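The data below hold one chain only, encoded as C-alpha cells and taken in the form predicted alone.
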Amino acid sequence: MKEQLYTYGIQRNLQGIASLPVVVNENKPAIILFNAGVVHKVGPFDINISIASHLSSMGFLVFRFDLSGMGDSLKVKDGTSHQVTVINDLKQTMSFIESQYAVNTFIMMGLCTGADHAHKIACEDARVVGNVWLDGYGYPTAKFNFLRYAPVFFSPRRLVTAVYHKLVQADKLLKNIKGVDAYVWELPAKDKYIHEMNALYKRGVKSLYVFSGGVRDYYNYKDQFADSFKGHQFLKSVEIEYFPEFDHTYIIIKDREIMIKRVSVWLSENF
C-alpha cells in the first residue's frame, strides 16, 4: 500500500493521509475514512489503518483524514457550529481529492458519530453515491423492546437495577446538556429520516449498515431496521449486517476480519 501524506483545505488546516492503489480509476469512488467521536484518523485500535489497506488493495483510493480541531487537523476560530464544521470539512475534502485525482464520487464510511456525519454530508452533497455505516442510526421496534425488556421482568434483581441505570442516566443527561457541538450524535425524527433516505434512494445512493452486539441497547437483532421501515422504497437500496458477537469497536482482529470482508463484498458487488 503506498500512502500520500496532505495538508490542505481553504485554511489549510485538515490533514489526511491517502492510501493509493497501484492505478487510480477516475470512474471509481474513493472512500473517506474520518474520526469516531474524538478519536485519531486511525480510528478506535487502529480500525481506520485496516480498513484502508485492504479496500485500497481492491483498487479504491481511500483517504483517511481529521476533521477540524481533532487528532493532527488544526481547530478554526469561525464561529460556526461543531456539525456544520464537521459538512464543510467533509466537501473540502471531497473537493481535495477530486482536484487530486480527477475522482468525483464518494462513499462515506463511518463508525459511531462518522456514520452519522456520513448520513448529513450524502443529504448535502450528491457527490456521495454510497454510505457505510458502523453502528449508526436504530429505531426502536415491538421485537426490540420485547428482546431487550421481557428477560428484566422475569428477575426482580434485573428490574431494579434496570431502573436504577434509567434514573442515573436521566440525572447525568440533565446535568451534561452539551448541545449542537457534542461529540455524540442525536437519533433524527423518524419522519425526518424517511423524508431524506427517500431522496437518497431517488438519487441512488447505495448503504451498508452494519450493526454489532455493542449497540445492543438501541439495536438487538439484524431485521431491525426493515421491520422499522416495512414498506418504503428506500430499503431496496440498503443492504444490513448485524454481528451480535462483535464489539463496537472491532478490538478482536479476527471479527474486524470478518466486518471488513462484508464491506469488501458489498463494495465488490455496486461499485
Given for the second form:
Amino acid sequence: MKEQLYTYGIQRNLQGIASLPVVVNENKPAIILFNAGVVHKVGPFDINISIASHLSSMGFLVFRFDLSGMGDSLKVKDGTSHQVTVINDLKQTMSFIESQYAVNTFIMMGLCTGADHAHKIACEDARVVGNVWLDGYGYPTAKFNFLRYAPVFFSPRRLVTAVYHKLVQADKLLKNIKGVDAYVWELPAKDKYIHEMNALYKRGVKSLYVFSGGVRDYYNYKDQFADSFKGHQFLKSVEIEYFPEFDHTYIIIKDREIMIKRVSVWLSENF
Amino acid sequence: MHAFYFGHSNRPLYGVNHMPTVAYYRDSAVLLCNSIGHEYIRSHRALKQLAIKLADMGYYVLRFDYNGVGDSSGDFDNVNLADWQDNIMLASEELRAISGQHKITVIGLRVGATLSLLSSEQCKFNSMILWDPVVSGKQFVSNLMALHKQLLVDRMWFVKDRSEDDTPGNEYLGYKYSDNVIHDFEKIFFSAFNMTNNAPVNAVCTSAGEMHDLNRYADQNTDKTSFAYVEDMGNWQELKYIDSSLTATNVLHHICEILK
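If the structure you just shared is the form predicted alone, then what does the corresponding form predicted together with its partner chain look like?
Okay, now the whole complex, with that chain kicking things off.
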C-alpha cells in the first residue's frame, strides 16, 4: 500500500493520509475515514488503518484524516460550532481529494460519532454517493424493548439491580455530559431522519449500516432498522449487517477482518 | 504543528513537529517517545497536549510513531525492539537537523520510556524524563496477557464470552505482537539505568506500586536521578481504561515544571 501524507484546507490546518491503489480510477468513489470519538485518524485499535489497507488493495482511494482540533489537525479559532466545523472539514477534504486525484464522488465511513457526521455530510453534499456506518443511529421498536427488558421483568432480583443501575447511570451521564457535546451524538427525531433518508434515496445514495453487540443498549436484533422504517422506500437503498458477538471497536482482529470483508462485498456490489 | 515523513524512504516514519510559539528558543529540543499497542492510542492526545505546552515554553518538539505503530510504515507484527530503538535514533537525528539544536531532552512514556533509556547512550540525550516507565518487560507482557484474558469474558465488551482461540498467537488487546517483541520484552528491565550516558533522569510515576518497583529495580543511582510520584490518571493495569484517552493534567504540569 502506498501512502501519501497531506497538509491541506483553507487554513492548512488539516492532516490526512491517502492510501492509494495501484491506479487511481477517477470513476470510482474515494472512501473517507475520520475520527471516532476523540481517537486520532488511526481509529480505535488502528481500525482505520486496517480498513484503508484492505480497501485500497481493492482499487479504492482511501483517505483518512483528523478533523479540526483532533489528532494532528489544528483547531481553527473562528467561532463556529463543532458541528459546522466538522461539515466544513469534510467538504474541504472532498474538494482537496478532487483537486489532487480528479475523483469527485465519495463514500463516508464512520464509527460511532463518525457515523453521525457521515450522515450529516451526506445530507448536505451531493458528492457523497455512499455511507458506511459502524454503530450509527438506531431507533427502538417493540421487539427491541421486549428483547431488552423481558429478561429483567421475569427476574425480580435483576429488576431491582436494573433500576438501581439505571438511576446511578443517569446521574453519571448528567455529570459527564456537560462540555463533551462535541464527542457524543444526539439521535435525530424519527420524522426528520425519514425525511433525510428519503432525500438521500432519491439522490441514489447507497448505505451499509453495520451494528455490533457493543450497542445492544439501543440495537439488539438484525431487522431492527427495517422494522423501525417499515414501508419506507429508502429501505431499498440500505443494507444492514449485525454482529451481535462483536464489540463496538472491533478489538478482536478476526472480528475486524469479518467486518471489513462485509464492507468489501457491499462496495464490490454497489460501486 | 506540522506532520511529515522522515527516515529511510522505504520505511518512512511519521513525525509531527511543534515549533516554539514564543519569540525565544530554548537551548535544547524535546523528543517525545510514545508507548505501543493500545497504550499508544490512549496516550496520543496527552502527548500532543504536552508538545503544545512545551512549544509554548519555547521548545522545539518532535513526536513520532515507531515503525509498525500508528501512521508510520510497517506492520506491528513484523517489528522488534531493536527496530524501535533505531527509530528513536533516527528521530533524534531528525530533531537535531530540523531544530538546529544539539541538546535533546527525551520524554518517554511507558515502553517509550524504557526504549529511550536503552537508546540514551547511542542518541546522546542530554536529559531524560521517564513517564510511567515499564519497569519489567516480562511484567509488561504478563499484564498484557492478563488484561486480554479479562477482556474476552468482560460483559462491558462482549455479549458472550469469547474464546482464546478467537485471538490466536500473540494477539493482545487489539494488536498482534511478534514473537521477537515478546522475546525481547523478556529481557528488559529497569537496571538498564546502568546504560545511561550520565544524563540526568527524572522518573514520573502515577502508580505508588510501580514507584516502589522502580525504586527497587533502579540501581543505587546517582544524584542525577530523581523519582516523583504524581497523582494522576495512568491505570495501565485496568481493563476499563484500555480504550479511554489519557488525561494527565498533573503529569503534564510536573513535566513542564521540570523543564521550566
